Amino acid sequence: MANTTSVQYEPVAEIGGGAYGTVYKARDIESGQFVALKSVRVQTDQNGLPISTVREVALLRRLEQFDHPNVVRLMDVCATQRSDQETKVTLVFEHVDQDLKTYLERAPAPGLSPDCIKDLMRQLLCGLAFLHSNRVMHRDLKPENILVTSQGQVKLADFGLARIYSCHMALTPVVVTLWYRPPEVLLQSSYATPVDIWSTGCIFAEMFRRKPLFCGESEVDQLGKIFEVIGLPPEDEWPTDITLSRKNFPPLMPRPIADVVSEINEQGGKLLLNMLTFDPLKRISALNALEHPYFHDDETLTQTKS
């Protein structure tokens, strides 16, 4: 990791900000190309940067060598010591002009075509399968963290940085949207890569609906809205390592998915329910989702016609 400042990059505009710092669109002074600069403040220990941060950056750099088409490219990492207790790590990513949220908002009525949604979902799951096969969890998938190029190429962004952020998050009152959080995280139970599949399911539904699927105002309210769609899970699926009791929720039956996402076809509805499965161990994986008939029914039709 280069111990240099970001003098090579000239900020052009602020793209966004959050608890972790500000993201800028910047110009590489040498090449003239646009990049996205993301600065993260990391608490340092006696030996400099914590090993978890060094490991995370090393993993990001290793992923970059694969040059996966559906993962945003990490081009450079610069570290600047601000004080004995804090170091600023600047991550330099390729710049993409719009995210999925903007892409959905700009789509003319009545919204994205079923074929376009299928293509976006396939790309999103390809990127996710790649991350998960390298033991990287995204942990914060939402339309704002999925980039779409002008050619319609999907690129996952803001991934794999949760551990870099962890020490700083403890110091910041973070208000993150609950709407894409899976039940195991809302219940503060243990979690793994299936968290990203739940979020992807929420995004899948949103592409059809043009509005978020579950809009809770608190963690308990969010769970209530989820159970209104998928039903209250059985007692034997309720996590045992949590304080919130299943008895806090009314006994609800699942609603037909077509009532909630009216434009989705039958196979799409089945895939969505496989993603929005309460028990993370029973939730479909990204690799298996790519094999789902939803992605292959067009091919079957073509073969039948020929």
The other form holds:
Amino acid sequence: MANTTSVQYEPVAEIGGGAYGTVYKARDIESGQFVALKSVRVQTDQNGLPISTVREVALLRRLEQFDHPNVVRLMDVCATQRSDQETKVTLVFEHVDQDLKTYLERAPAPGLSPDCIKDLMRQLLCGLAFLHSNRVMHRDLKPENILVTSQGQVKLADFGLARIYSCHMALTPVVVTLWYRPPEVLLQSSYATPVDIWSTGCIFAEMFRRKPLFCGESEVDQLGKIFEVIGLPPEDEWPTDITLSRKNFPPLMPRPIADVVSEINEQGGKLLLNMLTFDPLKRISALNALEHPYFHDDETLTQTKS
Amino acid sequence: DERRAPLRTWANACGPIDRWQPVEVDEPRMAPVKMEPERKWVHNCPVILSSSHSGGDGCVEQTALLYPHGLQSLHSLQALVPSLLRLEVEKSLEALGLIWDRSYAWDVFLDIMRTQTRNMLPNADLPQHFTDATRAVLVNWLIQVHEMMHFQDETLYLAIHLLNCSLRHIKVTTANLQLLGMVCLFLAAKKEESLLPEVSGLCYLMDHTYTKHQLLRMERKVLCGLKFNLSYSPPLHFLVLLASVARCSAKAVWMARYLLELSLLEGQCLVFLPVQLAGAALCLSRQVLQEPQTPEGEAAWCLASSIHVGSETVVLRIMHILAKAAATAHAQETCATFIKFSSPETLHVSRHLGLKNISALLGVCP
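Please supply the corresponding structure for the form predicted in complex with the partner chain (the preceding block corresponds to the form predicted on its own).
Entire complex below, previous chain first.
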């Protein structure tokens, strides 16, 4: 059993550390196709593989049945025993060469066209709406795990992995970027699917700016940078279940969004503000975002309709 | 074969214990089974229509607006049916607690209807050394273990589904079949239950024929063989959904649940869709019980059975298999389900006289 994955998949290169451990690019010997191998070491006790791992991987496999165009394919899963206390779970994903980060870097001088950004955003939100309606949240959405194929197809990667990897994460403290984190996570309050919408908003802005929106160096610094743009939230919106006081931040007013993201059009700006809403309950959902007028005032769309 | 001894021991220990009390049942009135003719729609739909209107949901009104030229015409009524069914399915899913948000209900229903076809096995073939009889003994034993553990019913259906799939994807010797069965139940419990048994406890139940190490190795083998595909829409969910749409009585539901569980023991039932198994169990249950009919009940039943339009022959075939299984269930070595459903909590359905009359039952299911 232990050898089946290494026999079927021939490693080609190490493609990055990733927050959750080493990821390898490999070749499927049968099909010749490239795959991304992600391994997790799970602590196993005398009762075998933990329930959380069994359920989370089963959920990813279930999502796979829908064959959603904006979600990366999970082609295979394998569990192999490392020792009495440890089992290695290998997830075999389809391999896409390019992520949104490199896609943005490679874009020629004036940056991406407004239509291109709209298309990427629509696909990104489609994938997200699909995950959210299946009760999966990403929790770590950023340009590095949004893949863009050579045909311009957006595919979300690394979703739902946080719970599978949680055992492993406790062992290896990893530096996870703070830039796409929503206030509720930075404030260590409770959070749910709106976290991904915040991250999507940050990425939306970054597509126009071609540099990240909020580049904080610590949790507090990140919050400060956020409030410089959206303003300090009112007292009644400040979460009550946290230790950090609102008084630690200067009373800032919101800045006009066009000052921060200059090329964005009016509707785009409105959508962006709906995504960068401090209160997660008031933040727009992925499904509603897809219905936003920003996606409707599209010339090409009206042409195809008529 | 000696290695399967504990399986036998366990089965014998749980033999036909008399946990049932005699039930007084009316002499069953046998009527020939016929699938409801399509025509019935015309008579019955207005009944549902009026009740839905009073429900205050916008769905029916909306459809009425789409077809403004007379609800009297047959054409409009037929066009109305899908939205009625949709409304009923949504209400039922919500009432059964199978969904949290009604706006997703229809999507959820379409999703389970679609995914069941992906989970279907292409044929009923079993590995050579694994006969239908062996399979029935193993499933019967799993039903007993499942009951003893007080697991959810979904866990049992998932376990048997995992067993059926595993037998196709991994090679297991006859000596390890019991271990495979237990691992499938264990994995199903990991997927569905909040409280898990200890592996050592499972080994004890198998008379320590296998070690804990062997059990955990089999667990990895099954997970890899199935590629962690542990999701399944159990026929039981379709049964409670159909029964709710059809406004079936508690007794009819228990009878159908009994018949549906009997299908787990039948190797030939492997090829049928969960929704077909559920529909057949419910249909046969109604035939056995012969409860008094009401116009509302008949209309509701019509609506529920519209899910099977096009697969009536398959449903009849399943009813035939289930009727035969129910008629002989008490005399089989594999009678765990018969005993389970003879309890007062299950309204003694397995002891119902209507089930014993095999010739009448088979007569009506040609």
